[in-house]
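Only one chain is shown below, in structure tokens, and it's the form predicted on its own.
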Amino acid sequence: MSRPVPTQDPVETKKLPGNTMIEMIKVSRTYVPDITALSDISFAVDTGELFFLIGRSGAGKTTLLKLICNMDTPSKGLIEVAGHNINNLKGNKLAHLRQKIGVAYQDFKLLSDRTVAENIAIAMEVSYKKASAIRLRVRDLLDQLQLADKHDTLTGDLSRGEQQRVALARSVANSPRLILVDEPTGNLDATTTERVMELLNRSNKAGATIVIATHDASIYKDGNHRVMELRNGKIHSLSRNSR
């Protein structure tokens, strides 16, 4: 009788330790000259957490996405993502990881020439998920967010509001562990962004840990999450909201 084949890769059946899905430890940033956009940061956001970023533009909101997904790295400091030194993966080790890891940018980085279903279906392809079940998937994202017509438009033709929406539904299309989310409302109205909120509130209540980063006091005022303050590359204030 052959043995069952594991399903999970090792990234996913690591064990955390004391249930961490980031930790960042007296992390800074420079770049040349002498720009420090990040300085002395630590702190750690718990395994399926919703936790927002705060802080005006130029603060380091971005930039500390940036090293949590691995799109930089820092000057100093230790970086640890799902137990492991993110900076320290290498070759397949970091690709389990990065199928693992949702990212909205906040300048949405979408293929102009695809369409908004080849954009979204981009994350599950690159897991080998079935055609059938990522057209499942990209259809229910859609209607979420109010895209349905826009499945064979190429992204390139919509207007910046729906771009953004794309690119949210793009991030958590492949049900990352982790999301990383910027700026998610910044072009919507206030029934699109509850429409946005409401599917990031889904994904966090599947299990999914997320991070947004926010000049929208709207989305987080009202709820029971931690709230960090950046000013100037520095943690101004770290404290939960109550309702």
Second form
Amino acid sequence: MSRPVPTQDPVETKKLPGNTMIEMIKVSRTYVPDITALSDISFAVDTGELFFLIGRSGAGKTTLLKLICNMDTPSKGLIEVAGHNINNLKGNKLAHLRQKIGVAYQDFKLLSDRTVAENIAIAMEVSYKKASAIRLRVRDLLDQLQLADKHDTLTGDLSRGEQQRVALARSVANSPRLILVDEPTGNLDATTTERVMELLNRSNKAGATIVIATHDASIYKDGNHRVMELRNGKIHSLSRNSR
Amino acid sequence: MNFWFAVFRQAGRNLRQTWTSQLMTFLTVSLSVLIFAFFYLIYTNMIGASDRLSDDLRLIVYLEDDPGPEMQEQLRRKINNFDKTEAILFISKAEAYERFAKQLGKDSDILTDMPKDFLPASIEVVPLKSLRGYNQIKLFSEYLATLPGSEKVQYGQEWVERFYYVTRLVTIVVLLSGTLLILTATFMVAYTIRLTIMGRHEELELLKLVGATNNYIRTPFLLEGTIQGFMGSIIGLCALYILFQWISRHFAGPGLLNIFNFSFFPPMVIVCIIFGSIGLCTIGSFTSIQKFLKI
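What's the form predicted together with its partner chain like, now that we've got the form predicted on its own?
Below is the whole assembly, all chains and molecules, this chain first.
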């Protein structure tokens, strides 16, 4: 699945052996007083790979995603994203790298007093995309996710399933090189789940590396993807789907 | 979309969403500028009046008798030995009589029965303009009182003393009010910006997560501070100008204002006040947003 991605951002991508997008080496995260969320996690995700992170609730999936996007810092270990030790990046360098990482959070992080369109546009506005390009992209994403009629609706007035799709649309809006998705289908029916996965697959085919944390087996059982299972903050298994 | 478009849109959004607290801050800044500028205007006018009064300042040493030419030379030397002067004039008894008669004008006939030497001889000492501090004048007058043949020294002590103390009081009031009002305005702006930040904490967090640079987040708040400072100072100065015009109209004519020759700030001072206000309000915004960006 590895494919080269052109570097356009100010944070220059260092090419690692095997074109690695994410590399974690002996990463642990503990919270006071002594709760271990993750322990000795080591794995790598190639550029352009579609990678699944599975496990029960509380296994450490969300913590792992938060560490990758630098929303949280590890207690121990090294995390490299696009060749950069993400915990050493600060200021503009961190901001520019984050512009290339799209994240769909489990709690959505939508601004409830803004419209659907404004929420999706925010990811593109910070990288100074043209207003016309933003409008087009927002419309296109809303069409793909069957939310075209919600363009001017405040996100606070949406159902959870609709909010989830808006969060997903925002994560892919800026055509990021890395997309982290936390439980993308938790509140969706089978048809909408299929549409969401189509959108993610399209982004993946366009070159984005995608990490999906889920416990919905229906979305990872098909295809030739790597699947990593976490149990109690540790890697239980890391294998490739054979189908 | 460019950086400045994004900044202006964000600042506009901030102002719209928090307009009540923005209005309160704007009024506080205006009032602070008005009060400070009011005292400063009084201060500058008093300094101007003090300069004008000191132009006319002269110490008069009344003598027991008319000094002869040798004595005059000796006295001149003694005075110049103590301090440099602009001029030293010797007024004989006869000259004093003539001056007095001239001052009386039409009423000078009241002097007809008076002897021509009934007024004392005197020395008029005009000190250098650079040496006209209250304490220097006082010391000088004390020295002049010790000159041979000196009876009394006059320079309008009471008036000079009172004026000096009033000027000093106004200076203290200007300094204190200036400091307090500067602090008030700065804290008010910082507090409003902090409230705005707290009210939009979720959005700012999200902006950081989607890759907004610190400048993208910071600049709209700095712009808000700048606008507060600019608008506040303009309104404060306009209010002061209206007050100044009202005072000038209602208290014009002979009286205190004529002594003061009451005038408004020159353009340079107005520009300094506006830029000072902008600077302080921007600093207030900067400190608030920096605290958030460090989190």
